[in-house]
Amino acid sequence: MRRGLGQRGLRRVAALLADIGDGARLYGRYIALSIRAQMQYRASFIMLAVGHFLSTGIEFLGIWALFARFGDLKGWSLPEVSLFYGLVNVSFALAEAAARGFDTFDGLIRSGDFDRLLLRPRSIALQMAGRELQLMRIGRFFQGLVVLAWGAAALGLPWTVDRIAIALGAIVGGAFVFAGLFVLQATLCFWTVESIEIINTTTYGGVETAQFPLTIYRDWFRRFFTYLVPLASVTYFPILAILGRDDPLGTPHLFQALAPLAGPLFFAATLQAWRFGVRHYHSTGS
């Protein structure tokens, strides 16, 4: 009896990786497919890149303004506010070319083309994630990158392999986070049609919100990307592991090198939340 249960066990794990691997080959195919389509315009790609690296450019001069005005920021230095700045921006970018379809999912709520997709005998959130892939972003991905690299040189930081862990897994927790907050603003969408603008708060200003340290701001607005979208875990906690810096807010070192984790966790807990949209979605009808 037990050995059976162990083989059925094995078949259903066996059959699972089976779908991811078969589900990551078809977003491959998708990535390529967009990729050769965008560079079909190679000037406009690359103007549209430089754009993009110049506009987010402009808001790291204005945080430049804000330190040579006021030399800190309760206790911390440009270059330190420098790496919260990257390393938001690198992931924000993942996020936003590699999610951009559920950004854009009221669309297809309001013509009906979501019926189209239903139809076909793949997964919903990855038919999705692969309508669009924007490499744009790639502007904004090496303008954070630039100022993270500067903000460490400044500081001196050796990137030993503990501090690179930890950073690598802050860029993708972070990507997480905002993929999960695109997919839980299409959510809604089953229910609004219309996209709802106060999620954007949460995205184009959850980027904003991380860009400085969490101690400046309130403690019910601390809680809130603490708790409910866990931006803090995947910016002030590991930064402060790299530093080395004590965190005000008493957590301790291992949890602040392992507190990206949550950046996956939020991103399952809103793909649940998709699929309970997608189960009770009512077709237009159009």
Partner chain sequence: MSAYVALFKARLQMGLQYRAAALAGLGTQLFWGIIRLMIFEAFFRSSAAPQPITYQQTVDYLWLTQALLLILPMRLEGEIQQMIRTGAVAYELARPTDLYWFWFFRSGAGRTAALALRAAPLYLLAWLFLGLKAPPSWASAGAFLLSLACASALGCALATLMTISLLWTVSGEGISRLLNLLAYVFSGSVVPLPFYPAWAQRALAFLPFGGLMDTPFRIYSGHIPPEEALGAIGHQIVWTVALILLGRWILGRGLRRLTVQGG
Second form
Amino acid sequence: MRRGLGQRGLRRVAALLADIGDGARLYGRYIALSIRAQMQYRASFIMLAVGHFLSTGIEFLGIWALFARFGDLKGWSLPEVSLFYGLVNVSFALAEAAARGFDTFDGLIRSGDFDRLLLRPRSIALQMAGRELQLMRIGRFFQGLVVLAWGAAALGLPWTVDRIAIALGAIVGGAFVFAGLFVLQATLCFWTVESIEIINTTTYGGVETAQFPLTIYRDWFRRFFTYLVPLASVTYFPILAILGRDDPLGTPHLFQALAPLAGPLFFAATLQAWRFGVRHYHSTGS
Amino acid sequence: MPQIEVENLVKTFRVAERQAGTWGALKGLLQRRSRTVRALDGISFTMEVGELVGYIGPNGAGKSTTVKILSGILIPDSGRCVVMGRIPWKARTAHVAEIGVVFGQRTQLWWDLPVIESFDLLREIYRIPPREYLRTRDELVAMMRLEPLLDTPVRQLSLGQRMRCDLAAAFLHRPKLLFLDEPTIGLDAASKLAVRDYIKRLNRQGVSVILTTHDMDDIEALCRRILLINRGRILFDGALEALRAQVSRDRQLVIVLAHEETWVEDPDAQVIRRNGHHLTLRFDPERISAADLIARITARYEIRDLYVENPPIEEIVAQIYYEEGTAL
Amino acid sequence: MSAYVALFKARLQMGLQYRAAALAGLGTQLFWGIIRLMIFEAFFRSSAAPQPITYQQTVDYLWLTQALLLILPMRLEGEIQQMIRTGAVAYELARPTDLYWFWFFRSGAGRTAALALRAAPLYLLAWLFLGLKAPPSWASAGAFLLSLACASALGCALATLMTISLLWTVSGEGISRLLNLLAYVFSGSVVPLPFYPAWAQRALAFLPFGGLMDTPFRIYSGHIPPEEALGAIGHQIVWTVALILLGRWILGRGLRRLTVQGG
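The form predicted alone done, now the form predicted in complex with its partner chain:
Entire complex below, previous chain first.
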């Protein structure tokens, strides 16, 4: 009896793993094709990527100018702020590239082409994610990486294994948070049809916010980006761990290092909201 | 057991009303009015395996709502709907794996990719076993003569070529039931024929087809049975000939005049359309035979060409809508 | 002119119909403004050193940036781009109107309508609740309105220049994106221009982009006193005229190229 249960459980796990592998393979297929399609317009891609590099990098120019005028920001130096800036930009670039299919969802729903996704025997979210991997976002990615590297070099931080692990965790966790926000933005389209900009406050606004340590903001605002949108968990806390700085909010080091796990959790929650949106679509048809 | 069973299907939508003018738009900011539209008002029908049904009706009649419910995209407000033993929206993935859908206005192929890549991706999406896939694909390629198109990016295909590829794409996973939504819209005459031929062939293989179209030539060429829908209700369900007989037995004589300004009159026929040199007369074959009417007309007027035709189905349909409208 | 008014009204109505989008846009701008406000507040609290522009003036500057962001030539004219790609632009040539002014007013109508819809409520909210002060004097207010009108004309001239550059399909898109970027940074919408280093100030003062935002905003808060405003507005006007002339000249060349290619 017990062995029978154990076997059934095993079989279920095996089926789940096979499903995940199957989905991953399809996603890989989608992405390979999307990249090939974009490579057909190589000149345009290069132009867009360079443009993206410049236009996102220009923000850093502004920050630099402000530090030149004011010296420091509530006890934080420019190289320290560079870590925040670089990390959040790299995360956001990853999410922007991978969740592009969700970002452009309003067009899909208005044209009626969303129906096509429902007519295919696969997970809707998977098909959405596979719609496009936007390569030009590599511009922001490198821009963030350059700033991140400069900040680390200027601070003379030794890149130990645990620092690198925390940084990678923060980047991936951050990408999950932003991807989740794109999913929420798409989910809202089920009700509004227009893509409404309000989510931009948390995506682009989140990038703008997290470029600086969250302690410089008012409390209500900091709480918003800590508890509602867990941006603090993927920028502020892990960077404190990397810098080895004490948190004026008093969080322990271990918590800071593990905080990026909030990213995937947030993403999973937004997928639930998405499913709710799909159900709404099933009953209203737009 | 029928393949499709639909009973008393009802679906309503809420539609926001826009108010006219700048003032209206400003008012709309504060309060929005909406009204409820009954897209389906108690639809019932059944369909057996292997049938080819023409589903016709004016825009907004409820055709696409029905198709969306049958294909599992929409959930009806009430009523029963069983397709191949399943309730479509309750088991979406299992259901859609067994149906094929083509929207004439849109493509399901990837715009920037060669056709063959889209096919391969669909194989992955539908989890078609490789050997089976190759067999079906080659068969379809031969049937639709797609060989020269396979390496072309979809955006470079003509509409007719694209539609042929789309039809093949919809059949790669060998669905048992096909929904075709205006598959011939905008196509040139040759492509229309090719598409019709393909539909006929698949149907002969035992695939059931529901065809919505505005092109009555499609209906005449393909469908033994038609479902006529208007304002969310089925007005007619049966053979095309029966529909024709039900409405009128009138026939039409089209003549091409030598001189545009000629005035044509006949006691047994009625001029119903005039378009340059072309003139359409309606007559009742019980009162005067076509041969007699032609003899009389050619004797009296200078005619360049003429032919007799059944009243186009559009007119029959229009007449039914009209009668229904006056009855209400 | 009546066509312009009709276009303006149509765009206004279109904008009003999308209630959710309009409200969401407003919310976004507000939120964004609040973030920027807090960042600057933190900077001002970090240093007691005198700055080239006071905190209150910065606050005014930031809110005006949020309210009037659409002055910037941000978006490419999608419709015209499409027309150029498909060759349908030939129909535009067949119109009995001057193409330059047609495009100028066409984009102008859309931009002004969107600007008005966005600016008025945001200005009001920022003034009531979020620290934006009224101009220090009637003279400043008057000069501000005049300068704002010039900024809007300057924005239209730049936007039309971007549209025209699209006649050169690929390189044109690159150029207009670059122009877009320059306008974004050097108008003062990333960081108010007075905060840039002293050595950059002369170049910033020469370029046309400051005329889009920096000039009217500093006039508003009295950073440029009313008696100096006339010179600043003159700078805006000179650049507007220059860009219009440049645009007309480039359009002529672009069209010649188009006819040589056979459309």
